[in-house]
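Presented as structure tokens, the chain that follows is alone, the form predicted alone.
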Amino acid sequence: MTDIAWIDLALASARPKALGALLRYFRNLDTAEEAFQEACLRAIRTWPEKGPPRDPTAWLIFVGRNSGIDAVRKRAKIQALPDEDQISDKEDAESDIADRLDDSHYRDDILRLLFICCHPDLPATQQIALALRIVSGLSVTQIARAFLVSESAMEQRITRAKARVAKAGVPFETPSPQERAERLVIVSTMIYLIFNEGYSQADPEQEAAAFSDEAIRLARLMLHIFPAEPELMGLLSLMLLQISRRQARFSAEDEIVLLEDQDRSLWNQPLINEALALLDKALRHRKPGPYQLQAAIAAVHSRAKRAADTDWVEIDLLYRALERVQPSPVVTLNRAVVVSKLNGPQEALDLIEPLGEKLDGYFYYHGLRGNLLKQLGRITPARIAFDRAIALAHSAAEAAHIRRQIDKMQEEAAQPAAK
């Protein structure tokens, strides 16, 4: 690995930790970002010549802090800076920072950095873009390409999002255990949003496809600093189980391959093994939450050697538990798939019909409803449901999948007439 490649890797790895600490020092996101960027520039200039520091993260915090203080003083806008004994260069300050990196406040630095990206007034797409820019360090160009918008449009989105976050007044005091738990829930949701943005991409070469890997990296980071949180274990397990099927989810023609039709030899067994071990560890805490239950459902599928071996009874029980823990029409919709396997399409259709008003704008509702109606031989309403699903499709692959179902349904309906 070249010096530059190693430095890039070190800077990317250190970013959440260093930027989180700088945000706590300056209590201003722009100032913290500028300080970190200046520290990175100095690292690129000095590390190849002098060699890497003992602790790159501590070095970046130390240099970035001093650089940020200088910049603030030059702008003559010094406000609530840390006490002088905290910011003065006394003895081996870099070593002191390194020694304190594992303190409890450090964990909250990273949690806060992720938390500020999850402002409830921000649309999900802006939360994702902000997290990818601030926490992951992706360029505006990379994020814009992933979301298929112009660079200037994405720059404006991120700028507006940062302005809204700045007005929100995120508290910098050490959170209480209850506040920390609430932040973990919100941050976990945002990480899963990032994962799904990448998981839905058919082409692994697309910019957004890498979002899934970035979400897994962030989940690993969170689990490293909060190692006893069973829901973080569940979240990481769920994402690993889902990503283990990446190579089997789409055909060579980028067509969607349903779970029951996938070539299971293409599933990534090492990732499955890691995920199952994580899930077992989480469940031993006896505090089941939504991510653990979703991971448990995915685990049942992963343990089945063939689609015919799937334990649908166990999956139904898990979905019922998930409905109690996190009531949602989407959870009920997913359970309807299981009900159709166990008790037939009519009972599944009866289960989802009351969800029509809430899920009228949801692609998967109309896709499942059309499929159930097709199984019952109700061709005309099935076609209407499929057409609605196509109108709501998020990708060409989703729309093409529904069109293939329509074609197959019409071919089957024409067969008796041909006889």
Given for the second form:
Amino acid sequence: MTDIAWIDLALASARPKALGALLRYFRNLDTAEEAFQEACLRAIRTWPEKGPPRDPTAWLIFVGRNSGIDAVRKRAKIQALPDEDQISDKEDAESDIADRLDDSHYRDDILRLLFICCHPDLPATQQIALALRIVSGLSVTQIARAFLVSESAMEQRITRAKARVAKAGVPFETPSPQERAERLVIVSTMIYLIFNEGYSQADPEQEAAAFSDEAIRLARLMLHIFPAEPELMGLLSLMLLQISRRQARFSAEDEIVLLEDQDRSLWNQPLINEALALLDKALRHRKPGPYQLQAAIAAVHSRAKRAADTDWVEIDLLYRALERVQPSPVVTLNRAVVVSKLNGPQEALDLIEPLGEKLDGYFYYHGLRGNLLKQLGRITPARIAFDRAIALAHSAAEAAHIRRQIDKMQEEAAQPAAK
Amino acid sequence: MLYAILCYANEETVFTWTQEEEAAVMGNLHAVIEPLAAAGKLGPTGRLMPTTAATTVRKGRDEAFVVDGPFAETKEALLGFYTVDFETLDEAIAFSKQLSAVNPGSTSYEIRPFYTFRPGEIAS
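Form predicted alone done, so how does the form predicted together with its partner chain look?
Below is the entire complex, every chain and molecule, led by the chain shown above.
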């Protein structure tokens, strides 16, 4: 790795901590961002010469804080500043800050930083864009390309989201344990949204795939500062298990390869091992939550050497538990896949038919329904369901996948004797 | 004299390496250790999963108890390590509790799963 690449990585990984601390200090997101930006520029100028500081994060906070104060002073003297004795120009102040800012201090800063991106007034896509811009420091260009919108449109979207968050006000007091737990849940949901944004619509070569890596990085960071949260372990485990299949999910022709057809030798075994270790740890807490259960389901697949070895009974039990913990038509839809494996397509179809009203706008609902009808030999209704799925597909690969099923179904219907 | 060389690094940076960056680093490390292996001077080597995957068995008043971690505040030094093959975390915990019971100097045993393992061989 070159020096510059190393510095880039160090700056990116220090960003949430440093920006979070600067936000607490300046209580203004724009000022904090500018201060961090300035600190990064100085780091790029000085680190290659002098070598990296002992604690890069503390260095960035220290330099960012001083440059932010200068900037605020220059602009106007309207913003209240902390006492002068808190602002030191001495070199050794860096180690001082480092001593005071251990991980327990960073926790609430980072959590607050992520939490403000999850403002309930913001639609999910804006929450994701804001978090990627502010917390992860991705460029507007990168985010715009992944969302398939123009750069100016994305710039506008982020500016508007920031304004809305600023208007709503950011809670700066130290959260109570219950508030902290609530924030953790909200932030976890957003991290998983970021992951899915990257994972569901993109093959590994595409821009949005980086979102999945970023979500995993954020989850690692959260788990690092909240090391005893079983649901965080579950979340990271779940994402690692899903991403471990990245190389197997698309064929050389960019077509979707279903789990049961994937070449399991392409699965990333070290990631699976880490995920299983995390899940093992999480389950010992005896506080099962939705992420742990989903990770446990993904783990059953990962443990099967071949698709035929899959323990569907175990998966069915886990889905039933998930339905209890987090009842949702989507969970029931997923369980229907298991039911079709265990008891055949008719029983699965009976299970999902009542969900039609709630899931009418959902690609997977119509995809699965078409597939079950196809298995039952009901060609015409299957065709209608597949057409509906194509209309709702998020990506070209999803649409192409359904089209292949239609083609196959029609071929089989045309030559019933060939079988 | 035998030495255990323990690698410490900033996890937040190391675990953001891309696959290519990681492969490059591992390749460089391989080049450094290979002559040692060829000379019969390399013992077991292993790359540990991050501390978030770790579990600690800590000495209690009566029985040792199990906590997640190590936590960032942990200041104890690492004194040695065992390489063992267990089916489950429970077995590893039971083993660690046995160690904890007979070692008056110990404060904790950290259980860290391996990413990779190379048994190695020391000639002399």
